[in-house]
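Starting off, we have a lone chain in the form predicted on its own, written out as structure tokens.
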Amino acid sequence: MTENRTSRTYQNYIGGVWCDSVSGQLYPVVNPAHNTQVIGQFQASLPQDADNAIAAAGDAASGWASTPAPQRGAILYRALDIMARRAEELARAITLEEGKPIADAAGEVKRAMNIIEYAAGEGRRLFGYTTPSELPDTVAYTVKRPIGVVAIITPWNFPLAIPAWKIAPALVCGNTLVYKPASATPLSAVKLVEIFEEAGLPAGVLNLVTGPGASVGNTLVEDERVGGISFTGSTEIGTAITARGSELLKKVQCEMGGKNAAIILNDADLDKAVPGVVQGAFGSTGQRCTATSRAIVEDGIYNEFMESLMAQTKALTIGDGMDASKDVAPLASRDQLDTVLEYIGIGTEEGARLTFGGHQLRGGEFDEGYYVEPTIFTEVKTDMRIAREEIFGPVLCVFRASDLQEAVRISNDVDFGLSSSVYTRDLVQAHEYINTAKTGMVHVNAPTLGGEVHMPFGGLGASGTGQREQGTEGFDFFTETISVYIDHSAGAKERSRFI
């Protein structure tokens, strides 16, 4: 790494070497809480840089694939130890470039560590299976083989955890990688790659290229040497990657958007439900694909719920994520601020009632940051854009429902299907919800947020395509299953004529 007079300059990592991009051009990344503070200069890479990284990954592919999986797992365990040592540094980097509260950033580091720990253990559990053959003197079994070169394309909202939950299983499965982080949050990416480098990952196995998706990302999708693509980001881009990847016969996994709903029934424990909705809607400034963007409340409890929701939302503190006393931090960028404010304007124009918030914060500590108040809309109709489109900010739409069936209909009446939740003490209603909610993840008496590393993560409809991430399904994506038949008989035998 090198330093300049204004801020540190960070490089790409290709073939085990930190290097400048072929363009020689840099771009700045600023702190969203203080947008005059440049936290680093990063490589504005060109297609040639992505090409070089793909070549390096290709050169390393055979050696890494032939490394026993337990040895690959051992490197991940070393990375885990290094990450634990650098945990505070990593959390600060996340908050500096993405803006989220430092407690959320620390939680993200912990999540990344959990993922790496789980993936490392899978180095001894990449199981195939044996099965009886229909033929005599024949052994039939399956083995897992890596895809080869895989492109990892990640978003800005979880700049450490999401890359970790792609990179760790991909590595332990024996793939070599070209990692393209979001342009807005490359600092965490650099630090993650430094950790794997220090852990002893061979040159070329993990390559980092920063810069614009239009040049770098498109090259990764189009190059025939790339056999798999794991993408997290917008539905628009993910859909295009899925279509193009399929045309090129690549393995593609896309985790995309969400419009997640929490249903609060008349028998709900409001001491549990309201904090869950507030956390889901406004935690991490609403910038999570699993954020609670809709609350659907049964009529009998609506007024009591709204009174408590308003009180708890008013109590939230807003400010720089580095201040541990703050609950809500700035949005991640000027573009994101503009998008959220535009949607708030759309909501009022569509006739929804702006019940709380809805304004950009200015003056004093807010002058240099991308701050918007936590915002609540009521009297929302299901055909409104704010009810259907992902806003990715601290905006909550509240609906009324006459019963569970109407609440589920409202919840399901969107293109997305990532996560949802219900708050109820009634197990009959809870299981009816579980069986009818059209989302890939369902929660009972808990927020719509997150999941656990040993459980699959992903959604239905516009929320995702391809195999799930995390859990055993995450390893399935990063491997190809090979069926093996061994005839150990002394002579020829009759074979099936059907296939």
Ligand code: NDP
The other form holds:
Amino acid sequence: MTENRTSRTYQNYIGGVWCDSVSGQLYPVVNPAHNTQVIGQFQASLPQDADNAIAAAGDAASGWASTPAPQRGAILYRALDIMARRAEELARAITLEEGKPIADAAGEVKRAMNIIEYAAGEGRRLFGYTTPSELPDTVAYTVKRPIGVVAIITPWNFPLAIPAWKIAPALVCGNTLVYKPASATPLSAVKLVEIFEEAGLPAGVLNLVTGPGASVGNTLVEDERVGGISFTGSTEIGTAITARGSELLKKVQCEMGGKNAAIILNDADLDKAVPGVVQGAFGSTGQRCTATSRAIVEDGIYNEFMESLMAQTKALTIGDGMDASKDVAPLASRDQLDTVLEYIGIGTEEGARLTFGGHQLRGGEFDEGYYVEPTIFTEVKTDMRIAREEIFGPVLCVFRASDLQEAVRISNDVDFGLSSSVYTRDLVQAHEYINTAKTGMVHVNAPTLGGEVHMPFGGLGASGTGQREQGTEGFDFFTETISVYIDHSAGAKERSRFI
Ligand code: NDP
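Having seen the form predicted on its own, could you give me the form predicted together with this ligand?
Full complex below, order starting with the chain above.
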């Protein structure tokens, strides 16, 4: 590694060299549990840095594209080994900069490892297909080619797993990358890039530029040398990137959050449903795009569900995510704290009943962090803002429904469509739900969370645009499919005049 840093100062990585921004400026990142603790100084980059990174990625593009895919996969396998060795350090970095409980951070590291393993193996697949031609003595088949230079723009809520699930497939498909992590969480990004560097990735294949989305990120979106953009973050920015990227004829993939509902029917197993809703709503402090932000409960089980929900929510312990005994950690930033508190105020003003929590935690260690109590609203109406907008915090809205059909109407009555779940023992009702849910991912008797790396991840409507991430679709996004026809006949022959 080309090391050139002072203590607690982290650099960009461009063309295989760790380097300072041309701005000469740094910005601090603080620990959301102890906001006087600066965990590092990072490069406050300028568009010129993004430009340099695009040039480096462009220079490396043909060499990497012509490296056999199994060899690209072999580098990913080495990255996987290094990540396993550094797993504990990575989990601590995630908790330090994002705040989530250390067990959730360890789960995130595992998730990142799973996708790298999956992508590495894909180096020996990346299948095209062959098909009989309509012409004699002709072979017809498809091959996959990389897009070229791709921009990876990521959020702060999964600072390791989301970049990994974009970067690993993009690399094995033969693309060269410029990676701009969220400004709030650049430490995990630096460590991830260090791992790929140590694994033997050639210079220029993966470039890291930290700094503001509005300037550095926007430069990546606008630059004509960038052929693809993979983004996760807010619907507002994702929608703008989709529009602009499409205008510039780029391949664009945006994953943009949700307003996910869990439906609990009268025959649900509450021993599954209540912990599932508690984990979905308050795990990772509600800062997941797949978080459960609505529970829709059938009348006959409502009182029993609520009693158990309140008891299990009350039992949650809150504190610094580094303390393994804590279930709920601080929000990731002052901005997140302000947003969540504002939504709690909006919910109260709209007439929803604040049934549990709803306050910022103060006093002692809480004064140094961005803590909000797990919060439950009942008597929520579907036209309220808290029922429709993504809050991205530990806030759950509970609705009552008279039957499955009403529950589905409530569940589908939002612009988002990422994930959903239904708790029932009845296969007929479960399948009716699966067939009518307007979400990209549907769970039965399990929380709205997560998913597996070899299954597609993504949503409908305001939750996403472009091809799904992960699963085989994820590799389709990072490649162009080329159709090849080979005429191996001896002489001239009659050809179709159709196209
Ligand atoms: P943003 O959409 O602003 O940020 C996501 C990423 O995009 C960051 O790397 C950001 O950089 C970058 N970015 C910002 N503006 C631009 C731009 N004009 N061009 C290119 N890149 C840009 O999300 P926030 O971090 O502000 O979070 C706001 C809300 O978004 C959350 O409260 C939540 O509701 C939702 N969200 C959803 C996520 C999901 O998983 N789908 C993840 C995170 C947030 P920078 O950090 O420098 O601004």
